[in-house]
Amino acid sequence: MSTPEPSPPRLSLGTLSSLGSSLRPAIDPRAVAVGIVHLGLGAFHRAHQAIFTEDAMLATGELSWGICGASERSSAAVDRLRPQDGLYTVAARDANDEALRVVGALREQLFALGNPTELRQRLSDPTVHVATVTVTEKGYRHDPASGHLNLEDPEVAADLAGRPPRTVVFQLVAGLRARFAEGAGPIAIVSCDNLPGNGVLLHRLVSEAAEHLPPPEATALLDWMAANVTFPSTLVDRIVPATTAADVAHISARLGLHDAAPVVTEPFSQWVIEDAFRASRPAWDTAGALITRDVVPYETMKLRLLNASHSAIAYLGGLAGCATVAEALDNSDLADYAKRLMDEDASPTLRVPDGFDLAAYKASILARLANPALTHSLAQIAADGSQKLPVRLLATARDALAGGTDFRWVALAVAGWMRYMTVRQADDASPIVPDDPLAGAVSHAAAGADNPRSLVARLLGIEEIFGPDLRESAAFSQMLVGDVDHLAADGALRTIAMALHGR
């Protein structure tokens, strides 16, 4: 009987000398201090913020700027990178090449709601100048239709009653209160996530829940944070699709040792940070991020052309039954209507920065979605609907009824959400289940609908994804009714394809 292969060692800092120098990380890790704690320890953050702040430290020189990433929703992340010393793998795709590289910047790794104590302690630590956050739209546990603070939120309304903070902004007053209380000085809390106005919305809810404390003690720490804290607004833009079971396997071979967390992505990266800093910061600016006074129109153009095309496509696809971003793009009229989307509707809502290039940066969004060596699920896209649609769609379709300009193609996308949170696919044997916060109040506002203006009618009284504003406009109910009445009956390229050719 055969033995089997003794499986790669373990990707570490004992195993990296095995490394080829072009793959090992561009700094020495074991020469790094921590002075970032990044809440969300997902693909995304690895693929992004963390890249900027390592060639920032190899810019520089200055190895201050290690990071703690803290694992919110699971320990998973940080069970896979403990073993590895925080060592993982960047793998960017296109159609021609994969490039590794990795990754030393993440120092330490915690599961916060493990590890509440070693949170609040990194958080108020004086060598700590940043804390950065990636936790998704529904991760800031805010009423979209508001922007406040949402109280009737279940896990907001415990950590209010006093339990150890589960959720990410009183996590991170629990942190500043101990910074307060132990005078650890100023510190920059940048939202990483795609929400307009990011650090504004952070500011606020942070405010929001800090007011909450007793008076006395609520005063001296809004106070203080008035002086010492900023939230600095940001746009993040890189592709960066689920790691799969194969991608695990094929860069571990590629590199010769085990990468239990690998992230896949694409080459193009951008990174827009609002220039507001009371605290010093990593010279992110050195590894290509924008430091700039507005982020606005930068932020408001990718939400409206690449997140708003990534959503079309991800309910529309879906109904059609693809699985990836690449195979919905496959479909020449799925591309038009992406491209259509942009130029018709989106962009005559924008406020374009002097000398921005929009053309190009729209062709650039098309080619990216486009790019078949990721594997970008429509699925994983489509989840959270109820917290996305507010900032990626119904923004363009209140500022186009406000203008008197198109909308056409923003309510095709919207009457596909509204299609696939509430039917099966074709073959009804693999029902969709989206994966929604609000999954339930849909349901039950579709319940009752039996026609296509019922379930329109029903879904628009859903007030915390369409305000009273959309409800009420007969133009934008109109147009959905028509779309969701074609997609039931004709499906959904059928549909698209009528609405461009006019058959």
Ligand code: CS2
Second form
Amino acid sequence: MSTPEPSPPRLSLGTLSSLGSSLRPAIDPRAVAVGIVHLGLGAFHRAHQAIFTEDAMLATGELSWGICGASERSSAAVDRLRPQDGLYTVAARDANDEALRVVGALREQLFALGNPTELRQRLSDPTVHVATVTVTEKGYRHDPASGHLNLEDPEVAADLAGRPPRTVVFQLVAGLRARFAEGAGPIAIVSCDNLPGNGVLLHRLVSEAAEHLPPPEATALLDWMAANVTFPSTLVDRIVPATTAADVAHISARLGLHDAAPVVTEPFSQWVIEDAFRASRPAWDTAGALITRDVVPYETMKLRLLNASHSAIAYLGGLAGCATVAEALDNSDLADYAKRLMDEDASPTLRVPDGFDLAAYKASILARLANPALTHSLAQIAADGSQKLPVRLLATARDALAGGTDFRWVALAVAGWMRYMTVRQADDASPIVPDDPLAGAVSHAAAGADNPRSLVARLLGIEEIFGPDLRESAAFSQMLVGDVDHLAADGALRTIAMALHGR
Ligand code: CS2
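Form predicted on its own already given; the form predicted in complex with this ligand follows:
First the chain shown before, then all remaining chains and molecules of the complex.
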């Protein structure tokens, strides 16, 4: 009988010393105190803000910026990270290299839904000066078209009724109330999600939630917030696909320690942060972040170029049967399509900061998307399109319609989304199963549409996504009808080829 291979010991503070010095955290995790609360303990945060924060601690020697990370949707990340003392590996990969580093900045982990009191206490701790947020677009529970808190959302309604908060906006309100009551001083709440003016949006939603408190308390809290709480907007950029079991096995083998929570990413990383802090903050600029007065142009460029291409490729590539971004971009028509979407439709709508090299930026985006070392699933990007479309694609369409510029490629992406969301209604053998908070509303709207024209009209009628205006544009609707028709009749690749080459 063969004896099973002994599994490698678990990554933890106790086993760190077995790693070579180039792999170990740049700072001594034991010496780090918590100064940041993070909401949304997903892979993206761990590959992005946690690294900037650790590097800033290293550059300045100020070890008071450790992170208390709260997971929001499930306790899975906490369950994996706690046994390893919050340590995890970041693997930055491209075609030539895979660089590993173990990160030590994440000093505490808690499951927000299971521990609302601990979360509130951490948010009202005088040693905490920053709360960062990555909860994805739908975590804001707002109406994407109007930008207001969605009071019809049952989770929002339940939080309003006064249970221990389960939505991020109300968790923040609870933390701010406690902070105000305890005189714990100013704090910055830093949204790091892919939403334009993310700080302005989060400020509005938190204020709207606070307004529902009994009147004297609401007024006092809002006055205190005006003097003590800022909501800087930020642009965040790093491609971080979901970690796979193969990644866990590969990285653990390279470390010689079992890491149940590694993160795989690309070498590139960017953070542009609005200079709006009343509280102290880590010197993120020493770690390569750009602190600037106006983040909006950077956010808009990234959303309308990188994220728009991502979503367009997710729907059109997904319909064509591709599984990953790199696989889709290996098809020269899909790659050309993404380039033309950026050049012809998105670029004319952008305000480009002085001295910024837009052509180089777009070229770098295409190269990053094609990174063959990443297994970035199109289904992951396609998820939650109802929340992503308005900021990535429809904003460009609106500006193009108003300014008389082109929207041919944007329309094809939106038609791709329409087909993607409804293909199973037309063909129950299709492997595409949409994952979207508005999937029910979309299928309901699509049911009974018996031709492309009525399908497009019904879907454009969903105001949470398309607002009241886009259905009024005959030119936009007509283009969508033609594209939806072609996609159904000829498939995505033929439709794209015909659009690109006229054959
Ligand atoms: C992607 C983003 O999943 C998605 O929708 O478009 O997560 C994208 O990878 C990041 O924004 C890159 O910074």
